[in-house]
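Form predicted on its own, single chain, as C-alpha cells, below.
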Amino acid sequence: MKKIAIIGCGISGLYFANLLKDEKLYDYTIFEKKSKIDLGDGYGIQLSVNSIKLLNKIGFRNIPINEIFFPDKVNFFDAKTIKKICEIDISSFNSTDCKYTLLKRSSLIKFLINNIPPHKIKNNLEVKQIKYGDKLRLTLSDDSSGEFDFLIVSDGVFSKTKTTILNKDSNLKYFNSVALRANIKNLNNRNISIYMGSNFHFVIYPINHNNEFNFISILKRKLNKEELSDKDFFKNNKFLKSLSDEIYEKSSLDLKGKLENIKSFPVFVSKSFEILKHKNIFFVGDALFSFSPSFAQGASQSIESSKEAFDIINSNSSSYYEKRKKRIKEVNFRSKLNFFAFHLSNPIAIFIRNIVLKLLVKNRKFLENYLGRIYKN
C-alpha cells in the first residue's frame, strides 16, 4: 500500500483526500499547522463548471440544495453610475447536473471534510524537514518522522511547506491591490453583479437561498514592507475604513452601513511557475500558484490540479506539472486581463472598453474560447 502525506486542509488537499477514500492502494494522512478547522467562514466562492463536473465525483450534487446558489448571469456595471454596460448568460455554459455554482466557501470545506475520518488528520502539524529518495521521510514540527511514497503540498498561497522544498524565498509578489471582504443580507440580486470602477472593482453575489450575499471588492493600493509584514496592519479599523470609505465615495451603490464581517488582505500572486523535478512531490491548489483575483477559477484550479495529481500518481506518469503549467498560463492570461479591463481609469479607456464588452458578449465564439475554454475543460 503507497502512504501519501498531505500538508494542509484547504479545498485543494481535502478534495485530493476524497479522491482517496474509496482507493485500496493507498493510505493517506493530513498534516494542518492549525489546531483546527475554521468553519464559520461566511465568505462566498464560485465554482464554474469544470470543478463542479470533478466535485460530482465524490457526490457534490447531494449537497442540500438551500446552501448553493446557481445564477444565470454575469452582469457588468459601471460603478459610479450604477448604469448597467452589458450582460454574459453564464448559464449557457452549463450542463443537466454540472451548472455554475456559488455558495460559502465554508460549505465547501464542510462538505469534503465529512468523508474524511477524524483520525486521518494532524493538527498542530508542519513540515520541518524532508529527505529526498523513492521514499520521502517527513520530520515535522513536533520531531516526529514518518515515510510516505508521495506528498501533496497543498498548504496554501504562503506555502512553508514548497519553501522548504525550493529552499528559497516564497515565489510571490505583492500585486499593488488589497482585497476587501464583506458579507450583505437581504438585496434584490439574482446573479453576479461586477461594478468597474477607477482602480477598483467589486463583485457582489448570492451565496446560498437564505438570501445571503457575498462582497468582494480589490483596490490598487501601494503598501510598503513594514506595512506588509505587519498582520495587523490588515485589521486596522482605520484601514478598514478607509478601504470602505473608497468604495463609498467611488460609487454610487448604496453600501454604507450594509457591509458586515468585514475583513482585508493583501493580494499576492506568483512570479512564476515552478516546475519541480521530484515526481513524487505535487504542488497543488495556491501552492502550486496564485491568480489575481478577477477570474474567479481559484476555487475551480485548486480541485482541478488535485484531481490531475491523483489522475498521475494513479497512472504512474509524469506529465503534471508541462499539463498544469499550460492550463495555469491560459487562466493566468485571463486573470490579468480582466483585473486590467475592471480597473480602467482613463474615461477615454473606459468609453472604449464599454462597447468592446458590448460587442464581445455577444460574440458567441469569443465566449466559447474566452470562457467555455476554461469552463468546460
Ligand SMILES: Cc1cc2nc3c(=O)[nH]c(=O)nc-3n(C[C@H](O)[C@H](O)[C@H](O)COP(=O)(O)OP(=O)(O)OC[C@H]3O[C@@H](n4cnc5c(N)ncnc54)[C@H](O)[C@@H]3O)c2cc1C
The other form holds:
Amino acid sequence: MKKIAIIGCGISGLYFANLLKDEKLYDYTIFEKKSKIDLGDGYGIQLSVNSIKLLNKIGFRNIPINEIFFPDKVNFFDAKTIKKICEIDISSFNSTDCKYTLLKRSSLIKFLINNIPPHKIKNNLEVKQIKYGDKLRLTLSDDSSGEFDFLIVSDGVFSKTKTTILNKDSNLKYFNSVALRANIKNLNNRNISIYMGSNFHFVIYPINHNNEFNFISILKRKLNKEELSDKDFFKNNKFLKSLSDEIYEKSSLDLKGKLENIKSFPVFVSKSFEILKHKNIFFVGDALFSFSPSFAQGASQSIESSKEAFDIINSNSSSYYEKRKKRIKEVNFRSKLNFFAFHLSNPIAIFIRNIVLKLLVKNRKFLENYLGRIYKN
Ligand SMILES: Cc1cc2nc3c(=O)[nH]c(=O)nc-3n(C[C@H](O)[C@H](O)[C@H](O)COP(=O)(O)OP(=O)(O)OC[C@H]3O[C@@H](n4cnc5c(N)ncnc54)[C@H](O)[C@@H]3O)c2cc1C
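Got the form predicted on its own; any chance of the form predicted in complex with this ligand too?
Entire complex below, previous chain first.
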C-alpha cells in the first residue's frame, strides 16, 4: 500500500483526500496547521462547470439544493452610475448535471470533509523537514516523523511547505490590491453582478436560497512592507472604514449600512510557475499557483490540479507540471486581462471598453474561446 501525506486541509487537499477514500491501494494522512477547520464563515465562492464536473465524481450532486445557487447571467454595470452595460448568459455553458454554482465556501468545505474519517486529519501540525528519495521522510512540527511515497502540497497561497522544498523565498508578489469581503442580505438579485469602477471593482452574488449574498471588492492600494507584514493592519477598523468609504463614494449603489462581517486582506499572486524535479511531490491549488481574483477560477483550478495529480499518481506517469503549466497560463492571462479591464479609470478607455464588451458578449465564438475553453476540461 502506497502512503500519501497531504499538507493542508483546504479545498485542494480535501478534494484529493476524497479521491483516495475508496482506493484500496493508498493510505493517506492530512496534516493541517490549524487546530480546527473553520466551518462558520459565510463568504461565497463561485464554481464553474469544469470543477462541478470533478466534484460530481465525489457526490456533489447530493448537496442540499438550498445550500447552493445556479445563476443564469453575469451582469456588468458601471459602478459609478450603476447603469447596466451588458450581460453574459453563463448558464449557456451548463449541462443537465454540471451547472455554474454559487455557494458558501464553508458549505463546500463541509461537503468535502464529510467523507473524511476524523482520524485521517492531524491538526496543529506542519512539515519541518523533508528527506528526499524514492520514499520521503517527513519531520513534523512536533518532531514526530514518518515515511511516505507521495507528498501533496496543498497548504495554500503562503505555502510554507513549498518554500521548504524549493529552499528559497516565496515566489509571491503583492498585487497592489486589497480584497474586501462582506455579506449582504435580502437583495433582489438572482445573478452575478460585476460593478466596474476607477481602480476598483466589486461583485455581488447569491450564495444560497436563503437570501444571503456575497460581496467582494478588489481595490488598488499601494502598501509598504510594514503594513503588509502586520496582520492586524487589515483588521484595523480605520483601514476597513477607508476601504468601504471608497466604495460608497465611488458607486451610487446604496451599500451603506448593508455590508456585514467586513474583512480585508492583501492580494498576493504567483510571480512565475515552478516545475519541480521530484516526481513524488505535487504542488496543488494555490500552493502551485495563485491567480489574481478577477476570473473566479482559484477554487476550480485547485480542484482540477488535485484531480490531475491523482491521475498522474494512479497512472504512474510524469507529465503533471507540463500539463498544468499550459492550463495555468491560459487562466492567468484571462485573470490579468479581466483585472485590467474591470479597473480602467480613463473615461475614453472606459467608453471603448464598454463598446468592446457589448460586442464581445454577443460573439459566441469569442465566448467559447474565452470562457468555454476554461470551463471545459
Ligand atoms: C478575494 C478572493 C476571492 C476569491 N473568490 C473565488 C471564487 O469566487 N471562486 C474561486 O474559484 N476561487 C476564488 N478564490 C480563490 C480560492 O479561494 C483559492 O484559490 C482556494 O481556496 C485555494 O485552495 P487551496 O486548497 O489551495 O488553499 P486553501 O483553501 O487556502 O487551504 C489551505 C489549507 O492549508 C492550511 N495550511 C496553511 N499552511 C499550512 C502549513 N504550513 N501546514 C499545514 N497546513 C497549512 C490552511 O490552514 C488551510 O486549511 C478567491 C480568492 C480570493 C483571495
